[in-house]
Amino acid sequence: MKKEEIGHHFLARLGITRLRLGGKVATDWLMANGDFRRGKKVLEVACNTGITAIDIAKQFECQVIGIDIDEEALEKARQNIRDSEIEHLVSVQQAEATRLPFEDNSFDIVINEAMLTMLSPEAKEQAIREYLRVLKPNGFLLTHDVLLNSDNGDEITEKLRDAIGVSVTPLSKEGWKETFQQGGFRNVETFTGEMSLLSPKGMIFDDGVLGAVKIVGNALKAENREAAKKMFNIFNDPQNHLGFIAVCSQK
């Protein structure tokens, strides 16, 4: 990984094209929860190269906005957003979830994968302030993240931080349905399990056979192995010190 290279570019970077901690199996959670129908407007926070937002607007017919920080990211998502004529339903733009460019009561619906934990506390709890803000009454916050299943949480941290290189904040299962609730929300209601982020089973599923023989690939190459290897490490901890949870909150 290179110096200052923080992890999901690093991933990217390998081949991964979807940071799914949970896999299919939390995101399908989060659209059955979601109340996804034609007509919803839907933001997408961390959208990426934009799979998870067309992928929406392809199955409900919603309208969908996602905001990245990463202009490289974003660049690829008005690629992939036209190569599925999907423009029509589906736009991004830079932003950052801690200042979100839209009016109050904008949103149906909010969702966010793999980003909450990459911020610090004060910043965590400022941007699920503005997910309740731009949400409609009644609106549904759905969220999928790092679960910390341990009781030794401060060390776990550390070797996420060295090996993702960012400052990460994972929290408990109750760590986070207290943090949403704080936030103002309601019905939190949560799906955990392990995590499958660079598990073989998850990145086949994600990015295929073949896609997954060029992300190993890349990972051995000489200038990526040492990072690869701390990252495989965590993700894939027998002792499950490391899970994803998903999480439906409601304005």
Ligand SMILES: C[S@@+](CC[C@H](N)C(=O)[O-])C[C@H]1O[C@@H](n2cnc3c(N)ncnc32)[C@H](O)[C@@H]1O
Contents of the next structure:
Amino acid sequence: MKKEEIGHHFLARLGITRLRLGGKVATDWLMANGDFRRGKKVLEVACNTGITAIDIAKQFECQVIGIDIDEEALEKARQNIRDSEIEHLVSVQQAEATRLPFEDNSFDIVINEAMLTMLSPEAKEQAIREYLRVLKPNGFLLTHDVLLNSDNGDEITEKLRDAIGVSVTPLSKEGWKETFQQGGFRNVETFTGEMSLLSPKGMIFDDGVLGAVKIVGNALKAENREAAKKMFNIFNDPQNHLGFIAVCSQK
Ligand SMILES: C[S@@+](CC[C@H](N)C(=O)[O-])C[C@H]1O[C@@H](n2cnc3c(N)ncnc32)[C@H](O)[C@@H]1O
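What about the form predicted together with this ligand, after the form predicted alone?
Now the complete complex, all chains and molecules, led by this one.
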């Protein structure tokens, strides 16, 4: 990993297209619970290169707006949207999750994968307040994050921070539930499981055999090997101290 390069940029450089902790299995659970239907207005926070936003629009004919702070990722998203000929349904713009540039009650669904863990507790609360504000009454919030399964949380969190170069704050299942409940959401349902982002099975399932081979090949290159080893070790910990949690809650 180049000095100062943060984890998701490094993983994208290895060839990982989506940085979801629980992979497609977790996203599919969110899709099944979010009441996606034709004509619904969806906000994807942290859309990165737009792959999920495009999928949602294609699958359900929803109107999707994606936001992210990373202008470079958004440029790729715009290209992906054009390549998919889906400009009539998907658009992206630069914005900060804690200060959304949208009116109150404007979306049916807010989806936010692999981002809240990256925020401090205060910023998490502020982002969740924003999601509540922009959702219509009864609207769904769908999130997907790192689950902390350990009593030794501080040590594991420190290892994760060191591996990905971001001051992340993963939470336990109860911690995540309380965060959404205290943020004003109801019907908070969770789905948890093993982290699959860098597991052989997860990579093959999400990126196909060729994609997985390419990722491993890139990880083995001399300039990537050390950083990749740290990440593979923490994400594939045999004791499963870290997992994924998908959460569906309602305004
Ligand atoms: C780990 S990536 C996940 C991307 C995508 N959701 C996925 O699952 O593949 C985290 C993304 O969150 C974005 N991000 C981080 N903090 C943000 C914030 N405060 N507001 C909006 N986007 C943010 C980053 O730019 C990056 O694209």
